[in-house]
Each structure stands twice: as C-alpha cells, then as structure tokens.
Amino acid sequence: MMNGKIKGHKPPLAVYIHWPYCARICPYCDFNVYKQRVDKGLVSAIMDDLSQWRAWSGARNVSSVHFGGGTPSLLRGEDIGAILDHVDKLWGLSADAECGLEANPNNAAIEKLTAFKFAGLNRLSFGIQSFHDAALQQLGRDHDSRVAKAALEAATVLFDSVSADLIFGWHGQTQDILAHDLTLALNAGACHVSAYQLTIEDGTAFAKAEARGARRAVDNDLSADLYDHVQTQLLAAGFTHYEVSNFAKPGHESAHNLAYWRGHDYVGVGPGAHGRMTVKGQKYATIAEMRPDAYRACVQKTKRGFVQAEVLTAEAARDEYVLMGLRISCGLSLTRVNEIYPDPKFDRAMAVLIDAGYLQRENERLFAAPKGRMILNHVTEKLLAG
C-alpha cells in the first residue's frame, strides 16, 4: 500500500462469524456477549450479511471460516451447515479450508459433535480454562474437569484438529497446578493449546471484585514464571510456539488466526464482529452493530450488518500489520512494511531494538526475540513511535 493503496494480488479470504449468546457470562469476559436465548432470526441475518459482503469483496477464495463468540456451540448443526454451504456458494471454500468453532465442554455430547462434523466443521477449540475444579468455580465456568476431559477425548475421535484454551495467572494457581492442566490437555489428545494470561478488564465482574480488594489474578512476576513453564512443557511435548499465546503440533496451527496475524482480509459478520477488506486499493476496517436486535434490524434495512467502515490510512495499516505480525514466530515482511508506509523513523527504532536484543532480523523478515516476546506490547509501542 502506498498512500493507502494496496498493491499486488489478493490473498485468500477468511470469514469470521460471531455468535453472541452464552449460557453464562464469565466474570473475566469483556467480549460482546449476551445471556442465552433462542434467536432463529440471527442466523438468517448473518446469511444475508454474508451475501452483501460477497457483493462488496468480489470474487475471492475462502481459506477459513471460524465461528466465535459467545458460545457458538449453542448453535444447531443444521444452522452451521447452512452457513458453511452459503459461504461456499458465495465465494468457494478451498479444498483444504479450515472450518472451526469455539465450543463449551458442556455442549459436547457425542450427538452434537457428530452433527458439527456432518455440518462441515473440521476443527474445534474448547474453552477448557483449567482442569482444576476450584479454579473453574473461581473463573465462573459452568463445567467441571470431568466434563472438560470427556469433551476433549470425544472430539479428538471425530475432528482433525482439537484445541484446548487454558488460562494461567489466576489467583491461587501454582506451577504444579498449571503443569497438571497441560498434562491432562495433552493426554486427552489436544494438538493445539492456547494459553492466555488472565487480565482484569475494565467493566468485568473481576474488575469490580479487585476494586473491592478481592484478588483474582497473580502478580506479574509469578505470571511470567507460569508463562515460562507453559513454553517449556509444550515445547518438550513437540509443540511449536508459533504465536505469543498459541502452541501447536506441526500442521495444526490455526489457519484462521494466522490470517489475522499475517494481515489478510477477513469478513466479519454477526453482532459486534470486526472485519478487514481491501476494495479498489483501499483497506477498510468494519464494525458490525453490537446488539443482536440492532444487528438484525440493520441487516433487514441495509442488507449489511456493519455500521462503521473506516478507510485505514497507510500509517494505520502499517501499524496494524506490525502489531499482528510480531506476534507470530515467523514475524513480518519488511518489504511489505515499506510497501505500505516507508518511514525512516521506523527503521531507526528497529535498529535500536535489534541492538538491544528485543527484535531479530533475518534478511527481510523481522520478528520478536525471546526477551522481546515477554514485553511485546512495550516493544511494538517503541517501534511504531519511532
């Protein structure tokens, strides 16, 4: 991109579908979620929204479809199948397209998993968070360790890739508890692990509890030690640390998330979904209506769900690409950075951070060094500030 213009061919397109309903709102969650309800009209609105995105994007090939939330495993298999068929008719799904869904262990009866498989899903990501029952109660989860273990084991029989999401850094966690969580996830067959540090987000129930003096997260030093242990144990088990919070056995990396981190275009449908689309050389950042009823009404009136479509400046597009690209182990392309927004200040800051050991460069690739990954937000802030 030069002066906001995108050059070259269009890479594959990713599609994100946000299902906003949950059976229970977790006290640490600040996503756009709502208590569970029956909402058949939302599936129809999502499909109409997808049609409008196709009219906007033009012909593309879809490399991944991801159902996130919320708790999209509350959806029926028939609805998932209808949405996937619609995406295929609109754009065409690649032969090896990743079709994934975020699932709650409580929605993992074998009949439901079989329906998901029949619908066309080939990847599931379970919000396990922990196998420690006291921790699950503290984190406000509605499953226990027995249910989590059974869900993972059942899913690995049916699906090509199964991921376990774990949370570290909750108050009371020890390295032994964390090691046990990781061991159980691996023994159950998970070929991908997302390990997220518990952060206290403004407006959440956990933020209110901490304001009252009730600890919910460990201190930064212990959290860093726990993160080190996650890396050590998973690397020893043959996983690659391909993104700051994500580990995978070779061949089981998340294709959908890699589309984000590599700066590719992606459709965003469903209440509150974000999207990125390059049209006539301009890159747009979109945000859909937040509330489900407002989203449905918006689609009914305008045939599309997004209410914001901001054209990114060249500098903003560069910044976003750098912020995402430094998260993955293979880093980012400096050639692409300079195509988007050449900036001598960036080059000078990069040289300083390389000399300090926070960044590394190999030919035209730039990536975070191990000590840079530990404070990546600070490193990218310095890099982009120049």
Given for the second form:
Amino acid sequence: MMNGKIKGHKPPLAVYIHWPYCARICPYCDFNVYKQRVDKGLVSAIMDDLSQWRAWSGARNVSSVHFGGGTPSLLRGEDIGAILDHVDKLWGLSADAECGLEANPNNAAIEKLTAFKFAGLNRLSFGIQSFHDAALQQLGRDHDSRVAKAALEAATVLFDSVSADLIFGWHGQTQDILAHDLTLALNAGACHVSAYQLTIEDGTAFAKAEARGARRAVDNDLSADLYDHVQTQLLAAGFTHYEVSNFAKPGHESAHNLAYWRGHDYVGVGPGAHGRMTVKGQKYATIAEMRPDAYRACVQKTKRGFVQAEVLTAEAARDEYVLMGLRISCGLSLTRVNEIYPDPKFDRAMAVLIDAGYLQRENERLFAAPKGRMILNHVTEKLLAG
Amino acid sequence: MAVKQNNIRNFSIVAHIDHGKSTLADRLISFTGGLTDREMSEQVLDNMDIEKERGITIKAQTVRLDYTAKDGETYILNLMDTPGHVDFAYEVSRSLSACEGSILVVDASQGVEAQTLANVYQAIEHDHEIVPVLNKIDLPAAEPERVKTQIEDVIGIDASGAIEASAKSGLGIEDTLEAIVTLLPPPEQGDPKAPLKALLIDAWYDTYMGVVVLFRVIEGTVKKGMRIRTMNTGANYTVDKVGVFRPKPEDMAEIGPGEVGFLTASIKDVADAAVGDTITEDKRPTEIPLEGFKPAQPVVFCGIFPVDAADFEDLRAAVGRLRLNDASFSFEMETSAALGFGFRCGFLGLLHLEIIQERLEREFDLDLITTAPSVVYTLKMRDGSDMQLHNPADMPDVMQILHIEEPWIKATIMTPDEYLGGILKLCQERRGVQTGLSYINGRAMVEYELPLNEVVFDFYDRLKSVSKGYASFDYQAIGLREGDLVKMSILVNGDPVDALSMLVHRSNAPGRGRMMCERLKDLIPRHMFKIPIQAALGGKVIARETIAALRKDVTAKCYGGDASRKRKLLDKQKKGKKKMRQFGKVEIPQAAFIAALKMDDS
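Let's compare: the form predicted alone is above, so bring in the form predicted together with its partner chain.
Every chain and every other molecule in the complex is listed next, the one we just looked at coming first.
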C-alpha cells in the first residue's frame, strides 16, 4: 500500500463504509439492512461519495477504515481493495491505520480470508454470537458452532487482530453456557471480544414475538449477572474492559470504534451511514440516503450520498461527546466539554453524581465508576437532562 | 284566552334506562303535532350528547302538547321529562311535585328494575296517579302477563288496565294519550288573581336566552314585565320573557294556575335560581312559600387535575363554565404535591361525577387526572365541634378526633337469582348489612345498608362483573353512622404521597394497603436505588413492598450510527421531565398515578 500520509495538526479522521446487504436478516437486528447478495453499482457510488467527502474535509490523517453492515464480508476482496486504494489516494493511508471488516462466519473460507488480507484489511470481527447451536437457531443465525469455530481459528492465523462478537442474555441462557462461549472464543485465539446484551429493538421480529408473549431475552436481573460474569472471565484472561461491551488484549482495542467514543470526526458512506465532520469550528451530522437505489441516485445527481448536513448546536455537540465518552474506561476530557459548551448545570449534576459514586474524576478526565457504568443510561440522563 | 284548568294534565314518565322513556315521549310529541317528522331528531328531549349516549336525562325538560281527545275537548298536556338517576333524586322530587300523575313505562320483556322501583315509589309519595304502560310489546321476548303480575306484586298497583304499547312502531300511543286525559286528575284549582306562587322546577344556561327558569304555577299568573322574587334566595328580577316549550320555545303573554312554563329574567347565575325555590311577585308576595326546599348538597368529592400543569387555567375556565349550568356541582382550588394545581370538586353522586368529568374532557378537550372519589365525613372533635372532611389529605391529628361518622345508603339490588351469591358476597365485603331479600318471578330483590365510601370506589363495576351486567342497582341516603375509620397514607421512599391517601375502615386497611403497594411496585420504574413503598396508619406500617434498584440499563451497542439517536432520546428526556412527578428522590410517571388511583381490585 502507498504511504501518502499527510502530517497535519487536525485530529485524525475515521472512515465508515456501510454495506447494507445480508444473505439473511437476523430477527434482533434493527440496522439498515436488505436481503441481497451483490450490488456492483453500489461500490462505485461509495467511491464517488468518498471523493466528495475528501473535498469537504480537506487534508486529514485517516486513522481507520471500517466496513460495517449488513454483511460486508459478502463483498469481493477486489472491491474492498479498490475502496481502500481509493481512500489511500484521497487522504493517504498509513501502514498503522486500522482497516477492519465485520465478517459472517459463513464467509470465512481460506481463499476469502486471503483475499481480504491481500485487499489491505488488518482486522476482522466475526459475528459469532454463540457457539451454542440451539442459541444460534433461536437467534436466527445462518451458521453453526462448527463453522464459527473454524472461521475464528482460520482468521487468527492470517490476521493480527481478530474479534469475536458474542450475544448474551438470550432467553434460556445460563451462566455456564455463557462461560463456555467465552472460553471457546478465547481458545480460538480471539484477542478482542465484543459482548452484546440482547436487547429487543422496536420493529424487529423479536419485538413482535415478545409482544405476542414469547420470551426472547432474559430479565434485567439475570442479564446483569451475566454481564458481571463476562467481565470477570475476560479480565482473568488478561483482557481490559475498555468500553461497556468491548474487551481487548492490550493493543488490540478497536481504533475505529474508539474514534466514535472519543468524539473524532468520521466519514460515513454507503446507504444510511452516519457521519460527523468539523469544518471551521462547526460540527455537522450527516445521514446518507437510506435505500440503496436512492443512495445511488443521490450520488449520481449530487456527487454525495446525503441530502443535507445538520448543524449541531454547541449543546448537542457536547451531549454527543459526553454520552459517547462515558462509555470508555479512559472517559472524556472536561477541558473539551467546557470548550464545546460551558454549562454550570452540567457541573452541578456532575458533582452530585461523583458524590453518589456513579462517576469518577481524575484531573481533567471524567469517567464512569464501575457502579455507574452498569446504569449508564440513567447516569447520562441525570448528567445531561437531569 | 284563559286556559280551562280542568283541561290541563301535568305528568311525568317513570322508567328504567333503556325501557323506552324517550322514545315514548317522542311519539307523544309527534302524534300531537308538536314537531313535524322532519324536525324530529331522534329523542328530542335529551339535549346533551352525553344524555343521548347514556340514555339518561340530566336536566328536567318539559313539552306542552295540545291534544284533542275522543270526548271532543282539547287538552293541554305538560310532559315533564325527569332526571332518571338517583344522583338527581332531589331534582326528581321537585319535578314530580309539579305533576299530578305519572306514566310508568316498563319493558314488556325485562320487567321491573331497581331504578324503576325507586322512581315509582317517589311518584306514589307525591300522590301521583300511575298509568302503567308495557313498552316493546311487539318484541318476541315480550311477556306482558308476567310483567303485569310483577308490577302488581312488586309495586302494588293495579296493572290490569296496563296499556300495551310499542313506542318504536307507534302502537298504543293514542291509548296512552286517552289514558292521560281520562285517568290522570287535573291540577288543583288555583286563583289566577291571587298573589303569585310558583315552583321553580329547574334552571339552566342557554347560549341564546341566558338563564332559563322552568316553573309550575300554583296560584296567580306570571306575566312579561312582572317584578318577581325567589323566596329562599331572596333575589329580584324583572321577567323578560314568558313561554312554553312545544318543544321549541314559544312566547306566551302569561302563564296561569296549573300550567308549566319558562321565563327569562336576566338572571346571571344558575346558582341564583335554586331548584325547589318559590317564585312570587315582589310587590305582592304570597304568604307561605312552598314546602320542601333544600339547597343542593354534594355527597361525593374528588380531585380533578390537568395532566399537563400548563392546562390549569383552561381547567379553571371550564369548571367555571360548567358551574354556570349546574349549580349542584361545586369546586374549590386544591394543590397536591403529587398532581400540582387542580380542583376539589363536589358532586351529587357518582354518575354526576362521571358526567362532569366527561363533559370537561369532551367539551373542553382537557386531559384530566381524577383522584379516587371520597365521601364527606363528619369528624366529631374533642372540643365538641364538628368538622366536614372532604379530602383525606386535610385530616387533622387523630388525637383531636373523638370519632368519625360516615354517610350510609340503603341499596336496592334486583338480579336474576343465579348471581345472588356473588352479589351478597360483594355487599358483605363492603361492610353491608342485609335488610331484605325477596323473590319475584325468578328475580331476587336484595336490600342492603352500606357505607357510601364502600360504594364510591368501584361498587358499580364489581356489581356489573359479578352479575354479568344483569343486576340493577339503586340507592338512597339514610344518614350518618359512626365508623371505625382510619386514614391510610402511602409512603414512597419514606415520603407520604398526598394524592394517594384515603380514609378506609380499619378492617379493610391491610387489604387495601397491600393492594396499593403491590400495584405501585409495578407502576414505578426502577431507580438507581431501592425504593420502599409503604401503606401506613399513622406511624404504623401495615403493608410494604420494595422496588429493587436498577442494576443495568446501559445500551449494549453505541457506535457512530447511534450517536444521533441517543442524543435525540436525551432531548426527549429533557422535555419529558414535565411528565414525571418528583417525590423526594423518586420520579413517578404521570401514568402510574392514573393507574394507581383506579380502584378496582378485581
């Protein structure tokens, strides 16, 4: 890969590419997804959209490129390679930039993985969810535990950083089953684990099932017990708990996701992708056209994938920075909070929450205390809307 | 032209809801030509939407019909449509005292119901001649002979000559009119030149005419321009307009003895025209006013609050407007830590409460919270004084109270006997004392004395559910009795919540307390800390539940695409603060209050 790194004083930029297609839609998923396997035209639309973002952002140092979805592992290696090359041409991509992709264990044949590696990817996160076949069936996944194990084992040979994404808290799960899932992920060589509690989102097949009275998720108290267990087991295995749902061996944290939580700018291309861009001290929020055909038409007509950028007020920008920043163990910078939006109400609420032991402060860093992290929605609401 | 007093018939129609009173009235109006068919909207007598929907009359209405009978004479028939519900018992008694006879309408398949009984007994008390009419005679389920026997057995009047009618098809309407003319007596002769003595039957506010007063002349004559006085309230007015309803208002030069009519006299407030008052001429008053005047006395109270505190001024305007037309409804401002600013309102009964609440919501488009209804308790204080307690939140220190008296009622319940067991159990649970039980034609009639506070909560609903809707219920007040009553407070996280406190009988307190605590446990969302919910009598806790602390609520995934959604949720929470009521450290959603105050324990 070319090294066109531009040293600038601006903070780094993350690039997100949304690939909205899946071979099958999972019943708990509320992302912008469509059941389809290929869409040749969408790759070139994404490339055009990226060019326009470069014109808007100016020269910036790209710290990460991330393919999310949907199921971006449905993409061919050469398409991924072409997009990464394009990003490199536009901004320059350093050798240490993280280039990651979310993969379905079904798309992990050794040829496919080799093509991904050759295209320039250096991190894969696998949607394993569980190694328990009954659970995979209940979760509507199209792979089984054997495929999941094989995918992880193969990937860890080829890639330095491999993450296993797990779901816990499905109805019927016990602590033993959870422990077994974690053990298998660790044994397969994952150096990063994202452990997501199953939540029932509006409009999903699971929401309809629960409305009918069919349980899909465990209750609040059990899920808290399971979450405690995830922490205990992974910390014992040498992982750090660097974000609410994310655990990593040192050096294997997701740089791309950290960019969101640290309040950095990010490019968002592909149908429904969100972006943030700071230009002349003003923060903008973008959402690309949701439907793939509308997105392609929009890019064709205007060169970019979103219709209008929303100007964030100082308060809104502060709220975003705080609600994202409290999720990570290193927390947020109070200096920056004050720069964005000085607010005595925030300071008062913060003092109360620190007093009550939900938040902790070290110099100018503010972060969630262990007991605050579990109920972070409440804490955030008290801090920003209390 | 002077009216022949012998040719006047003043009558009311007594019936149970749904037995066809209004339809029969409409038939009588159209038969005598009071309105053309085109003008007859359905059931013209029930003016208000709510009256139409519920099939009940709230304000007395009257229609003057001209009927040429088979004897060749033309008669003036004044049909008084009386309020059909026990809540308006006093209004009913005033309407009945303006008549000499009643038509008793009984559904030929349903037979006599509890409410029919109460009303017909009132008519008999007013010395009315009663003409029974069996309505809906053309229905396949009609059993005229059985119902006639029932009327004779239960009410004790001769039903052999009962008219068989179908107000729907028009059958028996002329027979009914002939019976009114031949069987009902004319009013007592009154001297048209004597000092004026007239009964104020009802008054209401009309958008076009202002306050309209309905009256019945006993002696003397009401004329336009006359200076009149209401003898109990002592107010003076000059009559602007005199007339009758046919049912459209029609101006008349004068209204003489035995006749029923209306007048307007620039009266500002309906409250100044009290039902039952005597109207006389100011400069030549009658010596003795009519007997039986009683000022309106609310018996059931509840707090009414706007769901959105910003609507308080609208609510204030709305209750003021309703009071214009309904002097029996009272209100005063109330503040509650739980519900903010609102009004403590008094009503004649539960139906009256429901009607007012519905009118506020419907006609004034307000979202309201109504607290659990409460009755008026009389507190006998140690210092010898009496205190009327309208709101449990105002209860003084128990050490100052000698004892508490509560209103009791006598309830009459009629039911098919398969539901009798459930009904007896219900009445027993409500501290009832059985005073009578009889069977007539497969129906049971139970009489119970019950404390009114046990009835105001959800007695109707429970009665309906245990009898699958077949039982009918009526009651009358029978005075105050001493009761072992205690104030039960509900404490959330140690703080008493005023809107949830209530007076209960000591024996019922543990059950009620447990129910409230259990219900609140499900209604109040988890907080960051444990929340005890307690029911207490004075300092003694009688029931307790605990809402566990919230252990985990953090969103599992929060990436670039979630920031906007989370921020918008925060914006909503910032605005949504108004919808939560703060109690110390605990936030209780508005919806939880409304649900907790619904008192059904089924």
